Amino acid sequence: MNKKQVYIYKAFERFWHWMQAILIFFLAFTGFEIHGSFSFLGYSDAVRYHNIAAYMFMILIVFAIFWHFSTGEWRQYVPTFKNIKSQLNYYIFGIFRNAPHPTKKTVLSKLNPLQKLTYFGLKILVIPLSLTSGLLYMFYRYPTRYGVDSINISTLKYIAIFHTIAAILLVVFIITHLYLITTGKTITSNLRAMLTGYEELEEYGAEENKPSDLARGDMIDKKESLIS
């Protein structure tokens, strides 16, 4: 089947991706210094820069949410369990045997089932946990200043634990993501696509007006159910 270069990752999508990566790396770096894992910037500067990066991360998230919902790109992250077993087998065994990829990437379906499930968990659970615990960590004293005693937090112990767990999960995701970057058609093809926006896709998958493989399957199932 013929292949062609397709503009699959839009400008804001690439900007959001790289800014998010930079901020997560920086937040992890300063956060683990605050945690006492090492000393580089000094505790006071690490706290200050960590807080600045956290605000930048929240602003980026607001813009990303607006972009995803205004463009409809949020649909890319709706999880599905179809083909997830074959995708998992591919990453564990098939990729080392040069097996064909079990799912086809298209403009309408950029993520495979395992990626959808992972990103969904990241956006719905891990990042909200990190942000919520981080904000509570920064402002836990503020409610009592204004007389709202009912939401007073007496200890940071559990907040710190949840924030650290979220940070570790983010670091694990980044490390896994760095490995998966190398699993494209070539070691650098996925990285190049996120830099330029263009990726080599099968010509059928490049047409935005054609349904994805999963969408076609759903249409066939619906037709068969109507006939029966």
Ligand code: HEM
Given for the second form:
Amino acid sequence: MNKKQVYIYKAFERFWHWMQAILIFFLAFTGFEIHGSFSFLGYSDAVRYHNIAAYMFMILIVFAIFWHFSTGEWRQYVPTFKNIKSQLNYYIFGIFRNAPHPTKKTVLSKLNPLQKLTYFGLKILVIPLSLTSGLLYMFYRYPTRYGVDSINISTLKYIAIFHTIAAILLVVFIITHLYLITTGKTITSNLRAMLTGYEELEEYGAEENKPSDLARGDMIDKKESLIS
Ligand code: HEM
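Now show me the form predicted together with this ligand; what you just gave was the form predicted on its own.
What follows is the entire complex, opening with the chain shown before.
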């Protein structure tokens, strides 16, 4: 099988990825200080920095949505249950037995079925939950302060609970993500790809799966990837 260096992550994609990583990490750090989990910046500075990072995060999200739709890259995240089991088997058993990756990475299909499902869930559920609860948290006081009753929320309790649940889910995701980064062809190959844009990928021949098939999460070689 031929291998070649392929430009897989475009400049904006890498910028968005790293900015998002920094901002979510910073929002989690300041957020859990606000929550009272520890004390480092002091409560009022933590709130101030959390608010600034939240605005930056929202601006980044607007640009990212525009980029994903204008380039068609949103298709990468269409979830599929196909081959989920093989992918799970790989992470639970195969990886410790040096089994080959069950799905093949191509420019048109960068994500394996488990990644598609996870990232789709983040984009459609967890990040919107964090964002809307965060905005309600930010603005809940102001309408009542000026005598406007339209979003007159009497208690912060549920907003705080939903915001904290979203924050915990994001932290769990980050921890899992950090581990999975190391499970590429080599320990650093995924990290290097997201830094430089280039990754060494296998070329596919005529008889093998085309990127269009792979985009739906198909297998490279079912025989190869069956893990007992
Ligand atoms: C655009 C998104 C976000 C907005 C608008 C936002 C806004 C806020 C606001 C206004 C507060 C309350 C500050 C205060 O007490 O005055 C807060 C608290 C908090 N935020 Fe965020 N936030 C956002 C994203 C995040 C993210 C991504 C995380 C974590 C990964 C996070 C974690 C937390 C935590 C843990 C708290 C404390 C919750 C509590 O104990 O009630 N936030 N956020």
